[in-house]
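The chain below stands alone and is given in structure tokens; this is the form predicted on its own.
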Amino acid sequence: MNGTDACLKCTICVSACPVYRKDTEFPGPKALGPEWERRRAAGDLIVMDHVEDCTFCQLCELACPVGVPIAHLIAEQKDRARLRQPAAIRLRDAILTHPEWVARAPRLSTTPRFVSRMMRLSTTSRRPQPRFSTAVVSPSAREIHGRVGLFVDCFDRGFDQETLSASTALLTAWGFAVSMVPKSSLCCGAAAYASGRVDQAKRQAEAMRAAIIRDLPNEVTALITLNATCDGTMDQEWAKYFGLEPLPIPMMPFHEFAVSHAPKFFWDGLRSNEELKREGRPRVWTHTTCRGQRRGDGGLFALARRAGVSEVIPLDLECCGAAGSYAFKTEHETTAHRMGSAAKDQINHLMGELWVDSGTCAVHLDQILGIPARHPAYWLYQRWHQASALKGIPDKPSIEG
């Protein structure tokens, strides 16, 4: 990987870095990325201090006017830096870079405080708690549109069955048969790559891609994703950095699929019920996570508007500080909370819903801001279920369990 020759030394990446603004000791992406790569190319094998403090949010790359792969250069340096870490941190990171393991036993996330301290896990950042509700929906639909795949990421598999349930129920109500993939718990490689374990990330990605192709029925026309980090990794890293062939079907975030494919009767049902408008919360905050911003920052806003929300306010926030497992590590917890707290003054304790397109970001923001933060599929389901109960709209989904 290269790109240092293109670096203009303009420091735009430094201005875009959310860690640099909150941590005075962090040298910034220009120093840790292209400047380090120049030194490495000249034979200097030094590992710079604070390289582990990079969140791998990739906002520096989004800001770079000439497309230098800054965050990916930093990830390569992290690969060397981890060898000098204490044994307890190496063990912790080895576990956290396998979120598919945690997804198989999610209750293990609640560890005793003495274990957390020993493994350098944060004791102040709230850890996700499993939500196990299941969805039931009428099998009938006004029109059958075909079959779609629903990508089951590690977080939703282990901790947010409610979002999986809501997504499945809504897709079914819209006339789509749903196949969840992969059937087994696997990881796309995002966590390992962010921690500098590049080879491990490639192996995980290869196994995930093979499982998706194996588990998808032939008639599936699109793969719907619920986590912007996984979506970004499969869309960007898999082809560009891992050398993998693209998936044989198009991939689309749930909120984009909803705007373009949900039927008219669904939106009419949400927008036309005056009682729902009076009883529902009129304000929706939205936060597009770092990886989701590659697709633009207006997707959640458009979804909320389409759903008839009277006031939609995108948070003035770049990286919230969650950054996968970043906020759950002792050495990063202070910076992570400072980053998320930047939105406190904007919300100012006003009531509302917070729509976030990544589960770990939702957990982090829920704790910091004190308002419910969930995936938009969950909120859409709640609004549809309420509208159906009030007006007797047919084909309504319901949650049991």
The other form holds:
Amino acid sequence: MNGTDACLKCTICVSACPVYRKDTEFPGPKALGPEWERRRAAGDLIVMDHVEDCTFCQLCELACPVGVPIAHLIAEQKDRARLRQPAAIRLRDAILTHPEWVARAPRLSTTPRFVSRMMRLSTTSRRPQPRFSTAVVSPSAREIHGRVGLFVDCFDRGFDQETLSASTALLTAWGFAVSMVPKSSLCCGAAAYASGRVDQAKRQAEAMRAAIIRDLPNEVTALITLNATCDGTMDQEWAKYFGLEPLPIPMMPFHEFAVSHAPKFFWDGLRSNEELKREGRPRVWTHTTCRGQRRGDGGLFALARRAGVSEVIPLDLECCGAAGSYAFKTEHETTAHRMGSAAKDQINHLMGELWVDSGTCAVHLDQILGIPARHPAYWLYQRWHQASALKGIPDKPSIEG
Amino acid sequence: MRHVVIVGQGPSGLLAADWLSALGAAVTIVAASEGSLALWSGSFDFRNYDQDGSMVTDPWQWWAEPSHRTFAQAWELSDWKRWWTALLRSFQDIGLIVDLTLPRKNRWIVAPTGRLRPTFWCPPWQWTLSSSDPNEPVTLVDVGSLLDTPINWLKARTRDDSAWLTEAVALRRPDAWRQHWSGLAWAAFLDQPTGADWVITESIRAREHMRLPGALVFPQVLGVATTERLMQRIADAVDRPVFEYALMPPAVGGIRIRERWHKSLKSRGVLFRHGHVVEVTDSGVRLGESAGRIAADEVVIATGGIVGGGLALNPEGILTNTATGERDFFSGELNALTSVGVGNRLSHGYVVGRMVGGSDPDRHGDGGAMNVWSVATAVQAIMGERAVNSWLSTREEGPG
Ligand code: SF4
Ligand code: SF4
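Next up, the form predicted in complex with its partner chain in place of the form predicted on its own?
Once more the chain from above appears, this time first in line as the rest of the complex follows.
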């Protein structure tokens, strides 16, 4: 790791940490990261209390003016702290850090309450329920511009086939053939890294990388992602912390690809539909997840505006508290719910929808804020489907795997 | 529509984004890290010290002196008045409760180091004094031993005759208190209902021990999101005005402003991009780590000068990296406020911030004025004087 001893003690990271604001016991990124690292370098191996309470949102790193890998130092400290944890928690974390197992059998996620309690799984954070592919895939492309890869993350594979088919439908309508990768259920390593299982994360990443390369057809020009956490892990951490070669093709979040590649007729169709039905249109809130902020903030707002939505409100929320499996752990549920609730004041209208660039965060926010929250691909598809129905464009399924 | 990329998100970057987006530009802020607002109490200096280090009490008078107008585009007092008002209007718009009357003279604040220092304007929560030898009574509140910062000032003051004018009362620590709490952790606690109830109850209890009739002054811990409401509740409970003095970073005052500003800019459609700008050309900026280019009609460089590689522009027009002292990697033609080349490419961009035009804000106490002047000048050049003038006149007259 580079820059581990570059800390200037400016405390800017502390000002950016969402847990520091909601959990009065949390010592904050500066103490847990660079300060702990300096003691460790001097031979002091003691791990600190509350190190597990870091969500690994990495907002501290985005804020640091000198590039200290704060969150990744904290992950190393978590790795050492694991040894002191009780067996039940170690077992639970072994499962939570293998979302690819759950994705293969999504119904496993509905554990009975007594099992949950025994395993210290949160009984108040809503667990995702599988949504099967209900999207009717819309019209075949007028022109083919090429083939793209659609990265299938564990959450969407297990619980949100609907968003996967909506994304495929839209990409097809925009003129792209779609290949979903990887073909088998694997994890990029994000969940394990967040829990401080650094070696396991690296092994998962290697397997995932090999599968993507194996499953991607040669002519694919971009890999499109639907989950900001996986996107950040593969695009940045694989090279920086696991020493993996970058993937041979560029990666791009779905919403950025939409803004740069969806054709004019698509936006015109959405906009005219929006205008026709201006009365009673839902209000749109947007939330760029903590890991999505690695690329920036405001992209979802721009997307909704581009689609003709007249009232778009960015949620005033840096990290919703879901942060992978964080909210599913008993010891974190209070903090996680407090974090998401910070946006409650902004939900002042009953009819609305929330656009979120990660499915797990969407489930969490849906529960806490009480408005339907989904990935923007899902919402865009709903609008496009309505718009094409109005114009009499025939819907016919054309998914390919 | 003009597309403007602003590099950096400290006070001058956000101010540029605010004014440019208000004037109708499409703004993208590109920054490699958080700006310096978490290190800043929120005060703006106009001019605090003369060339020889002596105190300036009336900055308006100082700037009226023709020999003090050091910039190519020297401002009249009427220009200062219009732009300071525009700044305060922007703060109103993001939700600060601001009186639009501009200060006549510098006032005094207790700096986080515990020394008195002059300043021109500060947010309404900040405690200010009208002179460095004040005879206004004040009750300082000690919250979990956070009183240690203004203690120097307090000691100096208790040595002389005005000693009776200052007193300190201590609040008992709440159960949630932890040894490691900074001012920000306190503020986060007081943002929660249990914290707010604690501070009201304790303030009422402490009122029994207050002998002086003056203001009640807390360390800067009175919430981040709920500050104004909380201060009002305490003021009602103890029946006297409530203020704060700034603490060491993380600076709660600057964080309050940062969060409100971010929220407001995002809801106006300003895009925030995270990345390192490694090159500025006349068609936009290029990001490092092969993150691509961002096209723009104009680029504003607002990378500051406080921490980690800010840029400062000296009177000869040379851009220096304030962290490394490096200057050769910038070239290009520079005039007062200016075209700069980055990475040995000739290009166009405006440099804004507290360290432009040869200013030495740490010595002169004019950083706030430099921010306002440099951003205003860039905004005028980008949007055109006519558009800016008509916008400014609506800012002066319109309702608050
Ligand atoms: S990763 Fe997130 S939760 Fe952890 S210390 Fe950094 S900002 Fe705080
Ligand atoms: S932001 Fe970076 S330099 Fe500043 S205290 Fe945190 S780790 Fe240190």
